[in-house]
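Here's a solo chain for you in structure tokens, the form predicted alone.
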Amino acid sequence: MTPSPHNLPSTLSEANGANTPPWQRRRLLQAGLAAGSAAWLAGCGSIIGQARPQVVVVGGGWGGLGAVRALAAQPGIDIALVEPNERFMSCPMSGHYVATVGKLEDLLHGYERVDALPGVKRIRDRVQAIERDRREVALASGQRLRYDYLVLSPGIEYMEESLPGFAAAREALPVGFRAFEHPAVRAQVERFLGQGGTFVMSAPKPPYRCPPAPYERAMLIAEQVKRRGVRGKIVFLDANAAPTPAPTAQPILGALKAYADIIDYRSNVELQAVDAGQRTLQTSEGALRFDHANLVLPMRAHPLIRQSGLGQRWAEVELPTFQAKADGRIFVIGDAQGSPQPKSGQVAFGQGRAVGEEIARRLRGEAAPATQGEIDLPLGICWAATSHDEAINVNVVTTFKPGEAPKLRFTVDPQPSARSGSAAWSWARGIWRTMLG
């Protein structure tokens, strides 16, 4: 009869007793070993009991941090947070420092705090696949995680196939719209104001990362060619009819308007190829000659979500919850995801949090919380700069209510003011201390 694993020997001296026959020890440890890798098997695939819970955070910008600090929060869970990066850098805020008015160590954060956290380790490494049906993440150095729980904070790349010529051009085009792009974005800015000519900006159609970026851009550079006395001007070509989301439509346009004889601003232009080399853009209005140029692409969920199967251009998720709708144990969240929601910092930070809150709940084995009526989702909150000290502050209320499409509510500034250019470098120092301490 096989032994019970609380009668085997304590030891394996205990099993080598002089007592006991050969036949004998082998079985009580054949059946010792077994007992033992059979427990450590159950309990690494297991939710609640005595192993640990694993989760893996891919991603170390707002939203990852945001799941990263609700998790923590939770005893008992070991958190493996995956960024390639050592440091962390905003792109919120960023439009300052790309337009020379602003310092890059404004944006740039250490990760010491967060690696004290109770039960995380920080993990210098890039994802190179997942593997769903193993609960398994595939990372370049070779190494392999498991998880009980995967929340993907990837952030997004951009559709270089858009257009021609730009893949070939990429490294004399910087977006600047990710982590650690925008010093090539702003050498671009400094040649422009150095040398003067012709800077041909784009906007996208949504959806992509912070729509009011690229206006913001574009108005904080114009403001130093009208300091500096360049001789220069901006085209700005902007694929949607108005700049957007709709409600910041007028108040950036009136605020376009302070820079009138710098912007030259031109709606519903699509763009169609680049030649770098020759500097020309043809677009739906005709070719186009510039000096300098900041284009700013259309965007998709980072290339994991589609090698995963959770989505094509944006990952297919469940709200409120943000649970891929393609994988129970995986939760997507920031601008990978493809809700409505904006695709900005505060939100991500928000979803990173409620995601992290949600995970704890399912460890600890807890029902989901009856819901009745509407749901709020993240809040979102952002600035659009339209100067270096003033901008036009942008709150969206999302609410979803189950079998219904979510619904954005937008209060937006009239027009840019100090008091939300002031606001605004509060808010980012605020929320950078919440996230990285």
Ligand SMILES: Cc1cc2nc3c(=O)[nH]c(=O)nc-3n(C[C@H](O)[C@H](O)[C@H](O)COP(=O)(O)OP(=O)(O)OC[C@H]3O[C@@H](n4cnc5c(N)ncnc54)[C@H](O)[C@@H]3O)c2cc1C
The other form holds:
Amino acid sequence: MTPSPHNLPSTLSEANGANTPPWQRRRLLQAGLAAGSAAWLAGCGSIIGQARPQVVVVGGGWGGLGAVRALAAQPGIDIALVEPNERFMSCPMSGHYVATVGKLEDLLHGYERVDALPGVKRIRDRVQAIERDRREVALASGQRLRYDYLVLSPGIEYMEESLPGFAAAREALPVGFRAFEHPAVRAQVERFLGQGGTFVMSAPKPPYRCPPAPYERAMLIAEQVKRRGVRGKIVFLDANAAPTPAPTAQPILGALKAYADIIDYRSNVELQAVDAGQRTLQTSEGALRFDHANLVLPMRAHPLIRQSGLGQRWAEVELPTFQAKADGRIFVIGDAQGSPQPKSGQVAFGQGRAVGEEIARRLRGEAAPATQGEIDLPLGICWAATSHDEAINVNVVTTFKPGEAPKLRFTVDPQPSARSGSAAWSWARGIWRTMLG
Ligand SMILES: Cc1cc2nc3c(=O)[nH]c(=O)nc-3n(C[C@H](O)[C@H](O)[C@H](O)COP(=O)(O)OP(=O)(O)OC[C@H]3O[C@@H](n4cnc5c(N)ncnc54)[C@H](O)[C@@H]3O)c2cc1C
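Okay, that was the form predicted alone. Show me the form predicted in complex with the named molecule next.
Full complex below, order starting with the chain above.
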């Protein structure tokens, strides 16, 4: 069979035909990867007209950067990173900025050093569609990119339809759980700290991005209310019985006590409708008037996942590879995929690295390593700041045994400490350097 231009081989060995002896296929593959030239394709006639394997990575956030880093560490792969923003902005540590004490520059980082990595081409654009049968992605600019493998790490979208009235008031009610939305939430907080009144905040039912983050944000804002003597209160509506995930509940509830005069924490409250004009919220506990609001909506994967038939709320993936169940050429990582791993940046970056290495292994034509017993999935490290100086550290180890559900083991600080407060910044600066430095 002669593969069509859109039916690219996943490895050189595949391109070279099943009858080629494995040792020879392997040598050809290595030659192709190392040479990075069309020479190894000469015997393949019209196969692809491209010398090097093409990997397209969608999203220059935490997961995408992990994949790009791992792929660039292998010789001979062309990596196209598609990301609409000119710079990276971190959600981790954004709570300090939103609460008006941190600087935006702390969260912003350039992609220059990623651009300098071997084989990497960053394309400032937005993927509009994935044409799986052609192995192409269509960009908003009209450009099309072919791929041998596609890595998707496009993050999340808010389930706006879950709260009637929200879509019409989107601009007035920024959620701020995606990069570049933080300044709009900070503007809300500045108004609240200036005018006082009732600030309604909320946490949805999981799974959602960084479960401790809504509580963190409330405490950091409450600290400023206290410090500045603002005549205001925060009504925190939690859709859950207690802060999530469960191992963090007691430490977070304990930390909330320090703000009991400012934060009115209410559990098991569902949001039912919002009227931003009238500043009223319908909830399962009745109507509530507010002056300012930061409502964290339920979340699901970025729409590309559903549009491409890779899953409904979240992408369905195989473990431990994060290969899409629906398509062996696509890997989905980060918050868009539906494994039980926590939706955290550290986890997304680790998944990206693992997927980059997995793709490189497949391109080298090597067999999957034999697995015995439990496999470690990428580690989770999360921080819930309880004040500008203190935080609760949450670490999550995930192990997986084929045929069984992954097991998550949490280690959580029993109470906030200044040690974890400064360790959070060390962690953030370290991982930003690893990703972007
Ligand atoms: C307030 C807050 C605090 C947090 N704190 C922590 C913490 O302490 N520790 C931790 O580990 N995690 C934390 N997180 C979670 C972390 O930010 C996410 O888990 C992480 O960003 C997920 O990575 P991702 O690659 O899936 O998505 P993202 O990092 O969101 O990256 C998605 C990228 O895709 C791009 N994109 C979107 N659409 C397209 C398109 N059509 N075409 C091309 N590109 C596109 C976006 O521009 C974005 O750059 C926190 C999150 C929040 C909101």
